[in-house]
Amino acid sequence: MLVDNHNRAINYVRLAVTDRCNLRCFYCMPEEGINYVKRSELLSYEEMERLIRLFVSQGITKVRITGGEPFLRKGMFDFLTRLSNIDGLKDIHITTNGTLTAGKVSQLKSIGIKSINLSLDSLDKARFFEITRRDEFKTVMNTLDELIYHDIPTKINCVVMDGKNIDDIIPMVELTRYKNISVRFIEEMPFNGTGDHPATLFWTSAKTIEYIQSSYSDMYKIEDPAYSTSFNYQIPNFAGTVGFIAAYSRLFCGSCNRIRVTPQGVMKTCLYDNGIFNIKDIMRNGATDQQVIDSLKTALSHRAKDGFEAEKNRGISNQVSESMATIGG
């Protein structure tokens, strides 16, 4: 079992397979996009499979595939199949924007994908276009319908943005009335690729909970799963649940069980750190399996206590400015 210097067990890795995305959500990247990593600088599928096997040997049991948009990378289904055959890897999950999986959800089911996090910030076609700068609303909704039809556990990730999608909050909650899904409202974070983010956040999770309870006064707190990043609620007689992720307030750091690997192989022990070391580079320089494992353990032995400490350690000259797509959504 991997354990950090704060005695937190680590059993979960988020692996970003690409920094490319076919949407241009304004809270994630500028309209013109970002400077994408050269393909030669990305971890290869073989390198990623080696990493996951090594992680599993050290107690990692869960992997989440992220991006960018992971299905923009060719060969994803073959890669997922190979991961599913790794002994000891219990859960494979995916975060996707749903634009490239419509018509292919049955394949994910057959591979054994445990759950899908679907990024969806509006149920209004016009607002969806305004937020994403792309006309893909119908495709994403078709993907959601397929996920429900094939009974793949689904969580909708909705970033709450002042002046953008507040009118979507109640309709999002209503999705859970008859659909057995979880709608999770996420605080907006500074990873938008510009370095421009308000110093304070008006729509905190607490504010969003208060707003929803003004319409659903009987919404009540339910038990959160172990290591959950969301605070979860139920409305009586609703099929699904509602969750709140305090990603900007960073209220869940004390139980964090995850590490991240960016598309170019940078190891991050916290979303808000600047990267600890490049695991791809040491592998390409001939590191043995044990040397890779030792590097991981060394990184975890100096892990920041929480996201605030991790951000502080970046220094004034290196403030958060990267796109979420470059670090894994």
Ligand code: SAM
Second form
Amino acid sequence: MLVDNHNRAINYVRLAVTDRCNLRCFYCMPEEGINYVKRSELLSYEEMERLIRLFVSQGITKVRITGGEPFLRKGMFDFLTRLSNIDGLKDIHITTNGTLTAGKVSQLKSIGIKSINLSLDSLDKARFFEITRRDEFKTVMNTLDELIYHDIPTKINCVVMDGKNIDDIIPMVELTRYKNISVRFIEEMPFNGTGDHPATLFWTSAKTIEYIQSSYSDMYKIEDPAYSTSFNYQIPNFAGTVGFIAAYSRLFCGSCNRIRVTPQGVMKTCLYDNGIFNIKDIMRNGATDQQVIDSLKTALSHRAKDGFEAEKNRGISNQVSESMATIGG
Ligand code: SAM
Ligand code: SF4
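Please show me the structure of the same protein in the form predicted in complex with S-adenosylmethionine, now that we have looked at it in the form predicted on its own.
Following is the full complex, with the preceding chain placed first.
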């Protein structure tokens, strides 16, 4: 079992398989001027599989495939199938924008994907376009219908944005009335790829909870799963649940069980750090399996206590400017 210097067990890796995306959610990526990672600098499927096997040999049991948009990478279904054959890897999860999965959800079901986090910030077609700058609302809704039809546990990720989708909060909660899904409201983080963001956040999770409770005064707290980043609630007689992810306020660091690998192989032990080392370079320089594992353990022995410390440790430039698509949200 991997354990960090603050005695936190690490059993979860988030692997970003590409930094490319077919949407342009304004809170994540600028519309233009994106310097994509060169193909040769991306971890290959073979390198990713080797890494996951090594992580699993050290006690990692859960992998989340993310990006960029994971399904933009050719061969993704084959890769998922290969991962599903790794002994000891219990759970494979995916975070996707749902634009490339309509019509293919049954394949995900047969591969044995444990759950899908579907990003959906608005239930209004025009607002969806305003936020994502692409006209894909209908396709994403088709993916959502298929996920429910195939009974794949589904969480909707909805970033709460002042002046953009506040009118969607109540309709999003209403989605949980008849659908057994979890809608999670996420605090907007500064990772928008521009470096330009307000110094404070108006729509904190606390504020969103208060806002929802003004319409649903009987919304009550339910037990959070172990290592959950969300605080979870339910409304009496609703089929689904509502969660709140305080990603900006960083209220969940104390129990953080995850590490991240970016598309170009940078190991991050915290969302807010600047990258600890490049695991792809180590592998391409001929490292043995043990050397790769040792470098991971060294990184975990210096892990920041929380996201605030990690941000402070970024050094000369602790200004967060990267896109979430390059980190792996
Ligand atoms: N493209 C896929 C998707 O959108 O689901 C996977 C990658 S995306 C970076 C992963 C998650 O990060 C999405 O749910 C997205 O809403 C969230 N995200 C991106 N930028 C964010 C930001 N600045 N603040 C909060 N969440 C963000
Ligand atoms: Fe693409 Fe996901 Fe970022 Fe939106 S949040 S731009 S879908 S990577």
